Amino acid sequence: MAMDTDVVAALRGASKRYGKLLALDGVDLEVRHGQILALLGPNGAGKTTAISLLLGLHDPDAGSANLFGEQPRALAARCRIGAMLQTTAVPDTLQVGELIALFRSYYMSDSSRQPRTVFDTAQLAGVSDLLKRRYGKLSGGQQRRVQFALAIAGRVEILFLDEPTTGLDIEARTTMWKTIRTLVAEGCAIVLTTHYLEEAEALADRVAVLARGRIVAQGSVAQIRARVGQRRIRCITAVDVAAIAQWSHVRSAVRDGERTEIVSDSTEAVVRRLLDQDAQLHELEIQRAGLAEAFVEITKEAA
């Protein structure tokens, strides 16, 4: 069967076993041009294994993995990808500018796609201030920023980001989010794994949730959120938050500064009770539950 030319990476019925552990069980997954796919799941769900198959680091025991219609280990495919994994081996003694120059040299250039210059890569990744620093002398957060720069140096068509913002401060995380959006606007596809569900909610076009090696939910962020009927109530009230937490239809209730935040599967009933007990209740907001609540419910069902 011919591959959809808009699909840049895919798993088809992919399974992978490590000894007695079935890490992936018949997974179907597609990544398309200019799309951010967030691959979510609890620890041990199979996320890293799925990425390893797409990168050609391991072969599936059953099914298939491909990049641009090629085997993932094919040189023609590998020259079009970038990866920022959780563990990486980078020469400690080289300066950051030397590392970027080295990594960009691994990519073949043609008339349609040239590797980024060292200057452009550093600017885009937000590491211009580190070019003369030796990699081994950098902090953990600075090293993660450099690893991101190395992953994008080749002007790649698909980028694999495995927990990319772990260890980053707010400013560095914001810079990376901005760069990711720029890359997508240029047509780059991105596969993102993250434990920061607000990150997936802010960035992803599509979400795939893995549990016990299987895809248990897949769709847009809105579609995933719509699977859960919960909503979030925020307000300023004098009603005791511990008492609210015991009400029927309340999943959780916490105090955030002067505001109370309630997650409920029947907001109308909860709001009526709040108003009945506190006539001075104000700054009332009701929102659909976020991706985090949906993720918890979906993985609970899968378990």
Given for the second form:
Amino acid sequence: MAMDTDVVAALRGASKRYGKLLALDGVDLEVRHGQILALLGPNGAGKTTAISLLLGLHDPDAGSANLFGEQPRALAARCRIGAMLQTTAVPDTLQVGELIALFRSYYMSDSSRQPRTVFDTAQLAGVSDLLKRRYGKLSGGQQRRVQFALAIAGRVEILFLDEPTTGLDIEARTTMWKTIRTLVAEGCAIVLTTHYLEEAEALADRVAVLARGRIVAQGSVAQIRARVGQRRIRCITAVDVAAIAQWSHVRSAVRDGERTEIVSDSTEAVVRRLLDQDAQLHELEIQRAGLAEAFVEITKEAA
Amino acid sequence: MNAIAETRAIRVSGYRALPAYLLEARYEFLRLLRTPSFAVPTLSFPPLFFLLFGLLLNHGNAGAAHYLFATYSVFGVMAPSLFGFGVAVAIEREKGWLALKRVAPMPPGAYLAAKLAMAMLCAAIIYLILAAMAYALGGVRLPAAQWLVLGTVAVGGALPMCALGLIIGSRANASAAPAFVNLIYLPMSFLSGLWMPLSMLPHFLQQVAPLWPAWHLGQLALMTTGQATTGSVAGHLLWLGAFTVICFAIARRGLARAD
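What about the form predicted in complex with the partner chain, after the form predicted on its own?
First the chain shown before, then all remaining chains and molecules of the complex.
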């Protein structure tokens, strides 16, 4: 059994209200050493609120938030975390290298570990070629990478990334994923919020789906996916798609170019019937639903 | 800042925070250098005022130059303190830069110490310009000690003025902060007798003058240069000390409310 010392960050029964809006409603969340937890949910579901409680930017109205068993605001706890927030205006007039050096210096108050060098940090974040550039002169994607660099300037044990890859091009996103995996291999835990389900699918060990301030599903990517029984059938067939849509066990049937795409909760029955009716059927594929389908399903249930 | 109040110094020793304090101050200075649109007006405004009102309009009036040199030294510290804290903190608080630094283990106080150092540096530069003008153009002659003590009053005046600015910076939103600062900066200078002796103003304004921190600073500056004043050095220092502490306490509560 995993020891409790493995838990690096936790929310326990945490609630937070902003005026009339109950942004977070009794949420329990645990992040363990070396684990990537993805927080998913529609806009306004409470993802950013959950992170800001864990970071000590806000206090929960009820329940608790802690980092390494301490108050999130304790300096000793903050020496062990890094964060990339969703909205941060970094001073335009400082150079990238100066910004990294500044954040690096913050982590020097912790005598038990040395922060990364500016060079290493820049390389990990993919901003080595930007060190002499002023922050204000960078593109949106470059600025986002610099913010990532600031988050990893210390040798942190947990990273909070609030929509880290929004605005990044594919290449920059891949670089960031790679760095995230490297950090996790070193034992760093990650809490990630994202709009990109493929990001959660590619990175996360665990997924928590938030809707209206509550956790509506939590588990591994496979477990979340399994919450949705349906699978997707694709094939080229002469059977009329409108007719298929009327069959039992068929949730939907559409034409996608020459292919027919069917979503079903009992693929065996549907495939048998298809093959019976169309001996010429070919290019048959059956896919388990992805995280995207599961997500839509779960948040629909919660609404 | 609440984060500071709750800090537990477990593995964190003070001297290890020194690089962060130094870098924070250094980059604050670089930002100032790289933002001439803030630095140039801030540094040149008080000397230009002094040139116009202290030297040109009162040409040949040594008493006026003497008086205004002392009070403009105080006027000079107000802009960098009030704007540096009132406006800059409001912007950095609202745009999330302060939040990011508070999430990262920025040592308690590094942020404010850097900004305070910068306000003091600006005040010192302004004082040196004023002193050079007063000496060369206004015929002001003071014993060496008085030049120094007046400079100390001007630079030390950053403390209460920054504290006052911080109240605005910790509460006002970024777009309203400059208006609040201007609402304090110019009227308070006038009402504190920094532009002309209060004896030239209505009696009522003289009576309420002790309410303004700039008046206490101005009195200290005038005392330093051996001019007629009200109150005692200890009294003014005590008042300013208490004012600074109260403002910081109020501002701290404002900063603790994360928003």
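What we label the rigid core is the largest C-alpha set whose atoms superpose within 1.5 Å from one form to the other. Residue numbers count along the first chain shown, from 1. The structure displayed is predicted, hence computed values, not measured ones.
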item: Threshold 2 Å Cα movement between these two forms at Ala45, rigid core reference; value: no
item: Core-aligned Cα shift of Arg255 between these two forms, given in Å; value: 6.9
item: Backbone CA shift between these two forms, Glu283, after core fitting (angstrom); value: 3.7
